[in-house]
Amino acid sequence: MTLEIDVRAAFTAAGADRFEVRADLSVPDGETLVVLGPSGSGKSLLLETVAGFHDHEGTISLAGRDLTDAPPEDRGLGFVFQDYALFPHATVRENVAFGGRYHDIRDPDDLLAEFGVSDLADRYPPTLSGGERQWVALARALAVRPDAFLLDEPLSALDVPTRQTLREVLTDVLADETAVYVTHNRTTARALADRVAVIRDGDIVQIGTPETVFERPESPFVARFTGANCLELDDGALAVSGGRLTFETEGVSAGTHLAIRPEHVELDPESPDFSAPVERVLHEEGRCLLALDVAGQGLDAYAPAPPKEKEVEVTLPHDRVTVLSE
């Protein structure tokens, strides 16, 4: 079921400035759209507006049905909250069954069994771990047989192994479902998204497939936030040891930045572009992230092992470089 979103919503917290979010999005049937952005960019406000928790200008529709003025319980949306939003004095079974007061729901015990957590049915949320609470929150969203899912960073507070497990489960749960998932986590975005919408200060600044957004960012902000190197250029050239590297800037007005992902930076090639000192080595699982100094600018690159020398030879493949204007 296609979800159409064309909204403008505002929120003012006590003692804070007014904040607005604006979005014109279409989420086709069966697509997972991940809204990716930093804290305070408007991700949750956008999702809560679609869910019916905030007044707004514009329209929201699902499968052609106008939801603009519908209360949350009548929108046909399954919402998974970042903080779980479970009722502490109700059992797990009662939490999963909550939607039964508004809908014909799936059997809570069947859902808990599907997730392998039947043993939690008679327990209360305060006795559960973060991962267990998220299983319950997901089961509650599924119970109402929603027409589309809204997920507000449900994995952000979990430890790494639990996050990986639930990410795999969500990949299966959201397959062929219409969903909007908001997160600041790049790994989650790439794992779950059919398309990614990057949000900044309440506005969608780029939208496309994960490959397009991560490999071909359209602004320095998107490049940096999605984990790419973003280096300043001077007249289309990058200052390096021993000279300048020039990049094609045709079609880019005032090309001021060069973006390239760390995994595409080539180290110790046969014909290097330049050499760069190694400022720092960060050990990651199965590889190292090297922080290099390129004429006073930082450049990250991956290597299978720590370098033996304090300086490495570097090539920036031109077919992996994106030249950007500010």
The other form holds:
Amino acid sequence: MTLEIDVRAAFTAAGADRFEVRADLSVPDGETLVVLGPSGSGKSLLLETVAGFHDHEGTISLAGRDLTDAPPEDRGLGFVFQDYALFPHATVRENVAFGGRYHDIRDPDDLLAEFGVSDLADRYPPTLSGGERQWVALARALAVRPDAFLLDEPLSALDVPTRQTLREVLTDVLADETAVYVTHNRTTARALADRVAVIRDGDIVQIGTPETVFERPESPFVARFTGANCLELDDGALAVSGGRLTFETEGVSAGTHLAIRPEHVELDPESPDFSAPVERVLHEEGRCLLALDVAGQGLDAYAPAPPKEKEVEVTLPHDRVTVLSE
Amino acid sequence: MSADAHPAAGTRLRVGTGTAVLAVLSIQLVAFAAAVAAGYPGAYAGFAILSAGALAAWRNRGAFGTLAALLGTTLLVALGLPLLLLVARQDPTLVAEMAGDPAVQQALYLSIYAPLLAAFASVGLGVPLALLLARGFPGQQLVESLVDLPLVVPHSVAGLAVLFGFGQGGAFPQFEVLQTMTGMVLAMTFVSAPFAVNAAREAFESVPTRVEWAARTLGANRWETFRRVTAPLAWRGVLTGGVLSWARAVSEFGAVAIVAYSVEFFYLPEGQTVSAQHAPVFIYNAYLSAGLEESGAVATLLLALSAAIFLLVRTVAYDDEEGWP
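Instead of the form predicted on its own shown above, give the structure for the form predicted in complex with the partner chain, please.
What follows is the whole complex; the chain from before opens it.
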């Protein structure tokens, strides 16, 4: 069911400036929209506003039904919280069955069995691990068969193996569901998103498919936040050791930055653009992340193995480079 | 942490924490009894303070820990010794005699019953206010100060305020407050309501907003969320507030002495209306007219009764091993 969000919501916290969240988003039926942004960018506030917990201007509708003035319980939106928000005084089974008084719910024991956590049914949430709690929270949200899902960083408090397992399950669960998924983790965003919306200071600054947003960022902020290299240009050219590298600035009025993802930086090519000293080598699984120095600017690149020399030859493939204006 | 988990303690003596606490308590009791029997109860104060310091030193708590134990125990002795001696120095025959006196029984009955009404009023009207305060609203700080105001008003002044406010020529002339049960409960509520409101507010504040939100997204409306999530998570705090305000009302002297020195009420054990005084007032009168001995005996009875009720409520509310921890 298509979820249409067009909201403006203002927040004032004690001792802080007024903060405004503005979003105009349309999430088509079956799409997972990931809202990606740093801490304090307003992504959780946006989700809570859509769920009906904050006053706002504008409209929210789901499958053509106006939700703007509907209380949270009548919106048909399932919510999964980062801190699980389980009912500590109720058993796992009671947690999952909570919505049974208001909805025709799925069988709690079936759901728990589906997630392989049937043995937790009679336990209380305070006795569960973080991963176990999030399984239960997910089962609880699924039980009431919501029309769309809102997920607020459900994986960010989990350890890496648990996160990977749960991410895979979420991919399956959300495959045919309409969902807005909020996170600061770009790996999660890329894995789950049909589309990604990058949020900064309460505003959506870029929205598109993961490929577009990650490969073709529209601003230095998006480039940096999605993990791309972002280097400053001087009059359309990049200063490198022993010269300048010029780039096509077609369509960009005043090119000030170039963006390229580390995995697209070519090392030791046949015809290198320039050479750069290696500042640091970070060993990752099966590869190395090299931090290079390009005339005072940092450039990350992946190498299959640690380099033998202190300098590496580099090419920035022009079709992988995006020239940006601030 | 059990005692044997402490490396230094473990090398010397392996005892469980429960056993250790019981042993220390027994030693203290024996020492206290010995000091009283010898006619030098003051000697026990020195023993208690020094033994606490020795205990801290033995558990390797260092100079700071030992000093803290010495100072802390000095305060505990100053608070506890008078109460211990109040009980220890009573003549059991006189206490039994007082316990059998109908006037004493009526005073004690009244001192359980009237504070109970005040506590019910404080909790019943205080819980909605506490809920509002926990959620926050404009002008909240003003309301919070108002709630706390009775805590800083001298109790005799509180009594006068109740008389000026609700007595003859006050806001509600149809109510009789001077020397009536209504007046007594009003005076008690005035001094005890802040405890109920503040405890309930803290209890509601400790319920995570997101847990309540989760209930809403699962279909529960505001009332259902309160009934099924907020209330079950907050009731212990609310009950604590009720017990505190009840205890505060039991101990109230000043306001009650001014508003309702002696009241008529229905005395259930005899099935008829009797006239009696709130126990603290009764004890004061006994002290003035009959002296320390008699008033001490009644005081011991009131102390024992209050402690018993307090312990009972605590046991019911907190020794609940079932369910969530």
